[in-house]
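Given as structure tokens, the chain that follows is alone and in the form predicted on its own.
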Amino acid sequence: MAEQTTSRRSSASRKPKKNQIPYGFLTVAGIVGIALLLNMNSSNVAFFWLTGAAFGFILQKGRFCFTASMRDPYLTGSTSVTRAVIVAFAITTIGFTAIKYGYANAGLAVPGMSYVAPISFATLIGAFIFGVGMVIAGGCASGTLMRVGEGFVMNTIAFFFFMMGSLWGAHDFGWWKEHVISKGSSVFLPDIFGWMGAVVLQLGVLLILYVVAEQYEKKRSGSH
């Protein structure tokens, strides 16, 4: 009887959840309305607004975060996000290679070549700082933006310093490029292994990483 009374009291004390559907419709209507206003000045800005909102929704619902892909295997033993990132890399490898090969085969300038940056000591420094920072902040750039939208105070603070760090980095980038980055060597796999060889090599490495991640999760789950 005492347990039943306690159960009834706890049920009565619980407030019924508010219906969130009207807020959802209002949010979508607001997004579409802003897109229409932006389209009056620039269709590109309106497109970026809609795709940004769509990506934010997908990230929030999928809890997709590069930080989690590196962190979860050590903390929980789960590699589901890790394997999802590997699959995403495999798909983009095929897609972007097809685009670049099409341009190269047509004798046109291959798009995106400006992003083939030299590998130098700056790469190690930047990777270390970014890795430490995103673990402490609890999210990478996309994860931080997503959680700012969810109202997390810690990620709002992290986002502020993210912007400060980006401005500082942009201010000092010229020095790093002249004294450190330019001393390194650029590596574009199709120049070394050919287009097909580069794709096979990268997909092979991703496949190995996928299998290792899967076996790691099975080993961790079996040890508990």
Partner chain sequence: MENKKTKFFDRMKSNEYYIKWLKNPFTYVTAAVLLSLFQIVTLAVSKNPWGVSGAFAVWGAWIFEAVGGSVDKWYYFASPGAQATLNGGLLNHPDSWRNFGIIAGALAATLLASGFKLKKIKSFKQVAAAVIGGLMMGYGARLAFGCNIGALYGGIASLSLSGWVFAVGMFLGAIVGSKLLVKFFM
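Numbering follows the first chain given and starts at 1. Bear in mind that the values here come from a model prediction, so they are computed numbers and not experimental data. Rigid core: the largest C-alpha set superposing within 1.5 Å between the two forms. What changes on going to the form predicted in complex with the partner chain:
- With the core held fixed, G204 shows a CA shift below 2 Å between these two forms.
Next up, the form predicted in complex with the partner chain in place of the form predicted on its own?
Shown next is a single chain and nothing more.
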């Protein structure tokens, strides 16, 4: 697409491009090699490494950015990333619930319940602080890691201070737990609405958000 476009400007000013594809294949070979090494110690660690590489590859190829999904509607009026995030939430909800329901039906402990976190004022405050930080730093948690791989020095600095901020947060966590978090409780939607009800309700909300996002974008781009 980009290759076919002809520029009015002289191509003589262009530097000759280096071909980085061989290094790309070397990196892929390195990823496989490290997976084999990790596998000698623990197949679980090797699995995490490979899924991580898949996540990184997909995030970069899709320029998938959770920061943009939250920021662009306000800042630039675009909701295309927001809508893609909604699609991801919807598909993953269906897959996750299928797995969880399978376990529950078999009378086994439902997996992933530690991600059903208690809701308190700390959830809202923490998410708010996180939201401000990710827009300023130009990348969320996954986005920061992905951009470290892409060669952004700025995100590498942000990554280091993300770790330091996590340490700080872990240091203060006892206080928050005692004074704020312990006053809240976790809410697992199927406990209230049943499995089917919770999925239908959530997909309905996501559908409404999708339509609202699209209409909002149309309105914003028509307004000037």
